[in-house]
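The chain below stands alone and is given as structure tokens, in the form predicted alone.
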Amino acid sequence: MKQLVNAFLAVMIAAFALMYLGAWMNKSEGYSGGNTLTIYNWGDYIDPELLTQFQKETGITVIYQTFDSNEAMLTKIEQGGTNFDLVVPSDYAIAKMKEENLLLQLDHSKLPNLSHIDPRFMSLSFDEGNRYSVPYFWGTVGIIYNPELTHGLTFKSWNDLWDSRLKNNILLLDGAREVMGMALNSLHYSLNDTSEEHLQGALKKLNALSPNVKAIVGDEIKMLLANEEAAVGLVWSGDAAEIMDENDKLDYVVPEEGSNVWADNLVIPRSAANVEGAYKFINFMLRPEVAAQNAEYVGYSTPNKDALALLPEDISGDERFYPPKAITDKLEVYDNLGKRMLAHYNELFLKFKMNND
């Protein structure tokens, strides 16, 4: 019997041993809720400045980890083992997410420099009511050119692309929903369109681009167009501010159109150890002070109109970046068309690709 209890004793104390163990390496690397807050962000997209002030105000320890696309950022969520507090995922993340239960519903009572918020960019169709989401950054989808190699072409209209003058001097960012958007943007449809006719009419007007059409390629579109490899890309306006600070011969802009207006935004996972930390880093954020020299620092459009007033006047009165409503009335964003059609999206962009082989 003596040995019996022995044996539990031991049993326990070693069970015991281990807990305390997984809390401390826990704590250790930032997964675990109080004094920590465990950020899951892309890679140079804050200031680090800021992590700092945030810090010395709050007394909280920001980890600060990094991803390069929705896709991984979901993989890891949905896995489990971390507990971010703060994730920034695109607006057609934030729709899956939402779908999957993994968000966190937000009071709006402890944010209230909410306020400072352009209401254009709140209530957006992925999240309605702002729920679950708080805007962070935006951008649009557009064209890039060197109007020293583009026979006077404005790119007012996405139709100026089909030019037979650009023939082998144009590139696209690898993307299925930017490329299909802007030929049924072209088309006068709209790039959440699930007509079969009007989605087999844009392949086939990308089957007459596609002698245009230089290169489909990924991020290493933003080198080749600083270095004058083609006269034209499609990007986003974030990518387009980058090539152009590399080569100020180029310009940007949105056809008239429309195209794609994308978010990327702030939410608390579902499994956040420190909620309150996340509200106050958001609130943080918010400031208009905060917001004005973070989009400074990084380069994109800030959704906050009251860090309007604080930036530079060439950087707030860029219309290629912050463009007035007259444009962003005509912009969408990617609503989450389901896995069928995604897919199906993704087959007719494959076609497309083969094509340009």
Given for the second form:
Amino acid sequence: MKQLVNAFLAVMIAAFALMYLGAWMNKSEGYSGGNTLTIYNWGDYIDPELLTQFQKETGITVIYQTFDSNEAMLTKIEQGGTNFDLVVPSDYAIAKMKEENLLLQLDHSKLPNLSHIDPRFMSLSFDEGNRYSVPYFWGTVGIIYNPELTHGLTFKSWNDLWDSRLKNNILLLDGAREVMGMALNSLHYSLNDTSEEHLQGALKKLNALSPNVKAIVGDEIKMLLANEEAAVGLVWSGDAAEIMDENDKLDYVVPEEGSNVWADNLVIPRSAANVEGAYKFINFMLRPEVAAQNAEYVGYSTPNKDALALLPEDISGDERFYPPKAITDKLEVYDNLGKRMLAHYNELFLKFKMNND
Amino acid sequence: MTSKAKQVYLIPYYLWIALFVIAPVLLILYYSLFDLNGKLTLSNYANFFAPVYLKMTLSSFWYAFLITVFSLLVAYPAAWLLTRTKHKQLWLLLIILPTWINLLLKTYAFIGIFGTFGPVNSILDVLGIGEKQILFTGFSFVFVSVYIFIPFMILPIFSALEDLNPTLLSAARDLGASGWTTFRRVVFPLTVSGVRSGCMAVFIPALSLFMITRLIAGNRVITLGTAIEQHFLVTQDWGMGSTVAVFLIVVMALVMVLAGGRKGARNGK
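Alternative state: the form predicted in complex with the partner chain, after the form predicted alone:
In what comes next, the whole complex appears, and the chain from above leads the way.
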């Protein structure tokens, strides 16, 4: 018994010592004062040098936390108890957060640098008039392929994926909207289509793709494609850029029928503690030279037209990531179809997955 | 010590059970009665008996069964060997050690090992069998799951074997029983309780595996666990997700009762 009490005491003392040490370390790094800005962003989605620069300019200490899916981020913010000052959700997540009244309406007079954003990326369907969000990065969904492994096939149309020579050679993203959207696009429907007939047609078309599908995976798709585990993948353009960085044999294409254009945006949640700091940070990130440096580091496409002008020609001229108008006109944003339709999309996607074995 | 004083000591335990076992199960039951629009309904249960979920249930059970059988086939001889070794504690530690490593890390390692250019395929190539697709198949799913669950099967069997009185083995040999007969008539019946708890420790979690189905099986194996994850994180259809969870809980309870019931009957004999 005495031994047990001693052990218990030792653990308690150790815990308190660690707590004190932690508090002391936070204080020494300036985390305890009111002058902090908590940012909640995707992993590896900002140039860390810019955070340092922002701290130097404004004296605001940035606390940077990351998430890996909109859903995980949403769950955390919906449950409350967090005080993030700035979050970077994607389009449909913003529509949802707006509905649930989680976002602070933006005062545009505090964001003079908003004028640098290309009007094409303003006032998108998920946030008319940008009342809640400021574009951060954008991209597309497309096909990445390895010409050495595709038997000379190249890709112009989504329908090229159904070629029998690609048997067991395609990796798909594990996302209902992406996969269903691809099937709908291949049938020349909108990727926000809600007609039951069209959706059933898309499912039938997907089932026909089954023999070519090697696996339906998550983030691992980047590693698998870079390792040449499969010849073709359905990916987001940002992931494609990362994969091509690792393995330059691969190439990315946005098919001619059109595809999805997505946008990640800066928003201020209602629960933010340092709203002024958040405005300062958004303005800072909108500065053309800052946005350009960030785009060069992250590798995604910047919606900041003045930053684009500052980028080297081999980035800004790359039509795979900054496609010409003929293609961008055919790109669509995922609309928030409502819970019921989203559940239906997922059900169809599940049926396709079950058909797979 | 009076029995009343003993009751007081049990209070924290009861609180724990109420808060972290009973309350969550009731919450799941409660959520399963609501549809997407927050209306009180039994439609989730009706949906569950649609072909998609029935097929999924069947495949979950089939794979959980395979995983349990193969774990047992590996674990029983291993546990037997363990009881014969000199440094039992060391070997036991080596078997438990991998469970300290995060499940995801181990799973990720297998992506590399089983990949097209991974070591397994290189060996197959050298042996002249040629490259095979191992990753994203039912085989790789069962293999990795068995690898992960083996310690949970070995431990109960090992302790049952440890409790086995060695004189019984000598007696069986003296009476002329062959090795196989000894195992069948003496060793196995006496260790069946260990086998039973091992099987339960493997079968029940194997029913609701989810990360491995995506990472190793590339969603070619869909289990009920995958469906729950999808409903909670992607569709936000907590009602349907809870319904699947309720079904799993009922099945697990049934498995426990069936396995436990037989044990009770035997003890009563």
